[in-house]
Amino acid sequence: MRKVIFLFIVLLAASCSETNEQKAVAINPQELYSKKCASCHGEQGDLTMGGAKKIKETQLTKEQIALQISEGKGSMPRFGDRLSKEEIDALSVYCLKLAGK
């Protein structure tokens, strides 16, 4: 019988606890970028409204563009405090492929 508990207990912690790819996967980083950047930096991120640099045309790298997320930049505000870092990451990659890269 405690063997059956135990096993029991180890399935539903396995059940409960949520893997970095599940945790990827629920990320929509075009809906966050929608929701977050665009308004600033285009849908296709060609807008430059207040200052906002044109993401298409970037020279950064992922990290340089997910700190720049995390910490702000210029009129860009932080933004480390209301996102992710699953979300941050995954918002660096969809900044990547607007630029073509």
Contents of the next structure:
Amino acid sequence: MRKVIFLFIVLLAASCSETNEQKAVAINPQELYSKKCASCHGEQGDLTMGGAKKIKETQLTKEQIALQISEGKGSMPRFGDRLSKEEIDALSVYCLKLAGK
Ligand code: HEC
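Next block: the form predicted in complex with heme C (HEC), after the form predicted on its own:
And the full complex, kicking off with our chain again.
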């Protein structure tokens, strides 16, 4: 019986540390987009506040989108100094998803 309890505790500890690690690296592009982008582009990428383009209809590639998020363009602010490369990457993929690609 003791062995079983010991095993249980070890498993529990292992599963806890695993979820903590996942939390540290997990990026939630949807949440990031809501916070940083939706004010101009809308939750579905179909808003054009302040001259923003419809992300839903973008013809840009993932690399071009990542560059635009990082460097900004026209009245779109640059996010290169506020977001990590991984976050920008995840957002680029999310934009393509909004565009149905
Ligand atoms: C202050 C408003 C504003 C915010 C915030 C903003 N954008 Fe933009 N975005 C624009 C404007 C304006 C353009 C059009 C730029 C141009 O081509 O002149 C644009 C263009 C784009 C385009 C290119 C679309 C195309 O087909 O040319 C993408 C992709 C994009 N934004 C993604 C994002 C993402 C992702 C975020 C959040 C990290 C974001 N934007 C935040 C205003 C904004």
